[in-house]
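This document starts with one chain, in the form predicted on its own, laid out as structure tokens.
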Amino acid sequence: MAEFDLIAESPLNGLQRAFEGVTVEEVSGRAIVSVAFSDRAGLEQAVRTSLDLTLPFVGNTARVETRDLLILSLQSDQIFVLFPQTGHRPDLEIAEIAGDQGLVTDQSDGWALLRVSGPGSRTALERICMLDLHPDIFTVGAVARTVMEHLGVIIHRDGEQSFLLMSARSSAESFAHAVVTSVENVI
């Protein structure tokens, strides 16, 4: 029998690019559980009972401070729950909380995050994304499905400068690559 072991890398290998007002770097270790539903009043019931949580609607986003848990509204009928990666089977932990009203499925690794926070942080973004990012229309808080240079990213505004980003893990460099020439562009 062959004995070798396996070695975890993130898909864009700890990137980190600090700008004069903008900070571009990969967020890693994180799980990301997809849970689709056909009764929002049963999975809620679910969240409420585990978490004393109220399922945020599509376009927005809870938080459970106690457990570093971030809950994504992404569809009528979906969200993906983002918490520390601990274990070897994220998708149980949330299969815990969703009981038997949740289809719920692993996707940590087929997503790349990158973090782009700091004063320059909307306008570099606004370049290449289809949304209107401007503080009052996308608040803290705000999530939606997007397209950025021909790729598909989902996009969470987190904080005040700060806006969270999630695309797919097969095109992860060209993704970064599109941020970082669009920063690049705008300082």
Second form
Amino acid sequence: MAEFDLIAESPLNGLQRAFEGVTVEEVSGRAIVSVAFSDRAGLEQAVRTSLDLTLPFVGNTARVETRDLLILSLQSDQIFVLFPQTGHRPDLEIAEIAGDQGLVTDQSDGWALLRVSGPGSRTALERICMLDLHPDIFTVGAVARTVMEHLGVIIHRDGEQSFLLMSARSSAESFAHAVVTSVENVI
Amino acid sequence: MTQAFRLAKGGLVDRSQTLEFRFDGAAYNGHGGDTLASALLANGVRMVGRSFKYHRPRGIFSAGSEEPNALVELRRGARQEPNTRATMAELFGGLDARSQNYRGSLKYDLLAVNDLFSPFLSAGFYYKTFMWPKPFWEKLYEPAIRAAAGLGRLSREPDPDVYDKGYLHCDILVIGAGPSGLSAALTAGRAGVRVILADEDFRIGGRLNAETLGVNDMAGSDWADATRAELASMDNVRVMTRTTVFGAYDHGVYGAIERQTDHLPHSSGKPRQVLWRIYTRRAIVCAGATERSIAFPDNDRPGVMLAGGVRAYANRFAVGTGRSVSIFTNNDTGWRTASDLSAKGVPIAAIIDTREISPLAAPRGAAVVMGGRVTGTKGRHCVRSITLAGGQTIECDCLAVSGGWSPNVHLTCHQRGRPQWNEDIAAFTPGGDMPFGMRVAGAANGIYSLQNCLADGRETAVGILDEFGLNPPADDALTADEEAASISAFWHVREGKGRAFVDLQNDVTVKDIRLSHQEGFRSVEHLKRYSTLGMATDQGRTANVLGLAILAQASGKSIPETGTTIFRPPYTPVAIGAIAGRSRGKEFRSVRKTPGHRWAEKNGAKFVESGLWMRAQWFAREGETHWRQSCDREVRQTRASVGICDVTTLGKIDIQGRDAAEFVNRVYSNGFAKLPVGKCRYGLVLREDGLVMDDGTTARLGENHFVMTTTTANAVTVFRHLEFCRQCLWPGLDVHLISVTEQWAQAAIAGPNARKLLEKLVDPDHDISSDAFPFMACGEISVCGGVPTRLFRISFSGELAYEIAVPARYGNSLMAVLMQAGEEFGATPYGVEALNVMRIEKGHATGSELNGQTSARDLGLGRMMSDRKDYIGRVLSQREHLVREDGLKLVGFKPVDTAQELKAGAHFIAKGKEMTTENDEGWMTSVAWSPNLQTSIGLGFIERGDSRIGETVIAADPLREKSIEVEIVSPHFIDPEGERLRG
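I've shown you the form predicted on its own. Could you give me the structure of the form predicted in complex with its partner chain?
Below, the chain from earlier opens the complete complex, with every other chain and molecule after it.
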């Protein structure tokens, strides 16, 4: 044991708020690794081989249930991979999968993750999200980059009535306040 | 008080619900479903305000959002809101309203004296009257005019209400829930597309609620109720009442304001109003039409109302607007007012029609005067009688006027579309060049009969469904009662004395318009500015067409030749609070905090806003009463032993790819291609114009992996610049970028004991001795038992220094652990003030020097502009002005008298020269008190500075009235040879 220990803290200190019909909670313990690539086919091959998975196209996600792994396809040459954080170097875990087809960057500490769920979640998000979250348009599994209250956000629909929101760690308190205010304004 | 003018039966008010309210302090009763206007009329309150300019008594004129007269103040205290249209204020129990724009009392207004001076208060009277003497304008005229001007009063307190905004999406936005809107929404809704139906009223139905015409053998209002119920039951339809669509913007985006709690006594902490941005594929404007008046002498007396409004009060609100009503009309709808009121037992005194042939049967007992004209009205605070052109006087306490209907084309013109004149209905209808995706149906399109409106709404929706490739639902053939709606244009009565008002809200008369024309204001836009016709809350909705018809007559042109003014958003007034939404006070913008923020808070940090970031400015210790004490201590302690500073806010960009080195080499002005792995280098990023964009150190972590740092302020700018270079300039390079600013918490550890401190944390398998890890080394190591760490041996302070980065989750703990490890050395945390002092002592540039106007040569960094490679900014940095020998140079300054304090922003003037712009030789960019040198020191740009070391000049500061003599010195005040940082 080292003489000095560093203690980890989550960006929102485990925020959890329950309202009538909507719950807002911080999601922690997820590693986030960015994979940039120049040759989609090459990475696709690597992913198929190691995960038996087809790489999703921009705006879509894919899951590997056995490894609790979620791939967010964010732009034509970049994906984010979310999975349980177990070690100090999640980027190296993904580098093993991507091989020389992907350039990995650890993003686990850069983002605050909030899940907004419940039957009132879409109504609440109408107040800050300019995207059309109608279930026929933004279907379960969809992902998009957008802006809420001037803050960059990645939004992913991970259930009929559940949305995972990712925003920058430094402004997480402002972001959480904006989300909670949106819920409070509609209930 | 009894509701003496409430009709015995009928109407859509809830008589089981009695609501008490106050107007000008007196208590009254109304019913659920009333507006303030209908409730006041039900109680016989006729005079509700004073006019803008002449302070003439004014009453309720209309029954809708076009109301020019009945502007009242609502609520009390900080929630007081002026200029609310009584016709739009939904009644609730406890409503407290007051009339406005008078001195003394509403009935006996001292400023009514203005009316006596009306001959002097014609159009443009300010410009003509207050010409002389010139000094009187600011001191006398303007204050006096300002004191008298304006309608309501602001509370002068911050608005305590909450506002919000939101975003909606639909296939079809139907604007207006009258007959055409309901018909269109029904067709679209039944076809399954996503529909939003928005209406400014609290009750769906529009004119269906105001008329007695039926639909499908039902009362119009019953059909509207049934349709609303059907629409509300559809998942694909959203019905929004109390919602005004006020603007049509680009790409099918509409602005709408929803008044969520204005009809309630309290908001209960919920948003009072919500500003919606509605994204649409198509929109159907079913905004109906607004009735206009006829100009005749004294046509502004309380009791003179629009005929359609009078009908609405009777049919919808069960209110008789008088004991004896006369009608003055140029069209058939005026006659409907007579028949509807008569059917409800309200006596009709006379119908005066400007046309020659009687179109319809008059109610029994009503005198009919065809080809007639009203030439005057009498009555002190309410009309008591009217006079006709033949001299006949008719006793009546309400005169219902209809000069025809103007389609509400506003939204169709918001992108500079021009409406077109339609002689058949004597009105403007939408022109061809409408905003993208917009259609118009019903009365807004100049279609006035109910049957045709219903059909037009449906057909318009069917047309859109066809464009979507969808089949329309089966036509269930809406049928409506027949009605007459013919018109013969008649604008104003020439006979009679007294002023004939065109724009009631701005007190603009026929004479004013003629005078404007006579004085050369020929364009309708000029007329508007000169006379104020069509300005203020109602934007001339009852007045504009009338006004330009009179202008057309005066100029001998046709109405189409005269044209209209441009309609701009918003269609109706929108509170500034609603536009601001949540962006007030601390929520005006978001706040960024470093992971170590909480530690800093607990340890006495005072924070400063740096962009969105909160940065520790200094850490006050017990007994320190001035920031300088803290700052000086932090500087001294850092230079003497070791200090720790949170530098997480610096931008960090991960650059990877086979061509990463080439990419970095092209972006920086100095060479990076050969930077060895494990080394950092200071670099300058130039803009295309050759001036400096930013600076920072970039570390090479691997052959194809760099991490670039930027200044805090330029983190986003530089990242955007790099992405532009990557995607647009050099798409062929294999390089990828991602910001890691948020990923890493970073701290600077500076001072002679910096290494000793760090060694206590670094895991044993990493050697950070000076030999193994020299100045400008970098590496990926681990600390505290395996925590991945990036270590950079770089120095901003000039001391032996490192920057250590750990994953942000450990950032708060890192500050505590560093302080704990540094305890034996007396380590101090330091803030940006101390950071600033030390970088000035060292002569390092920051934002004050990299201000977007300076070149590398100005900064004394000309040697960093490589001549062996190409890079962004190279060509334009060679411009003649940028390479001149006598250009600006960054140097240091000291006061000749060390007791004096330097001021940033002072400009340098040669001694003995006048303090003029021509003699300006440069300016002071940064200053600090150096606790090490015990003097004020500064950095600044001055012409040929590098060759003038030792010279003295004047640092002129006329704004702060302080000019002192300063000596030009080297910018490196401390350790110019850099021995300390290599230690």
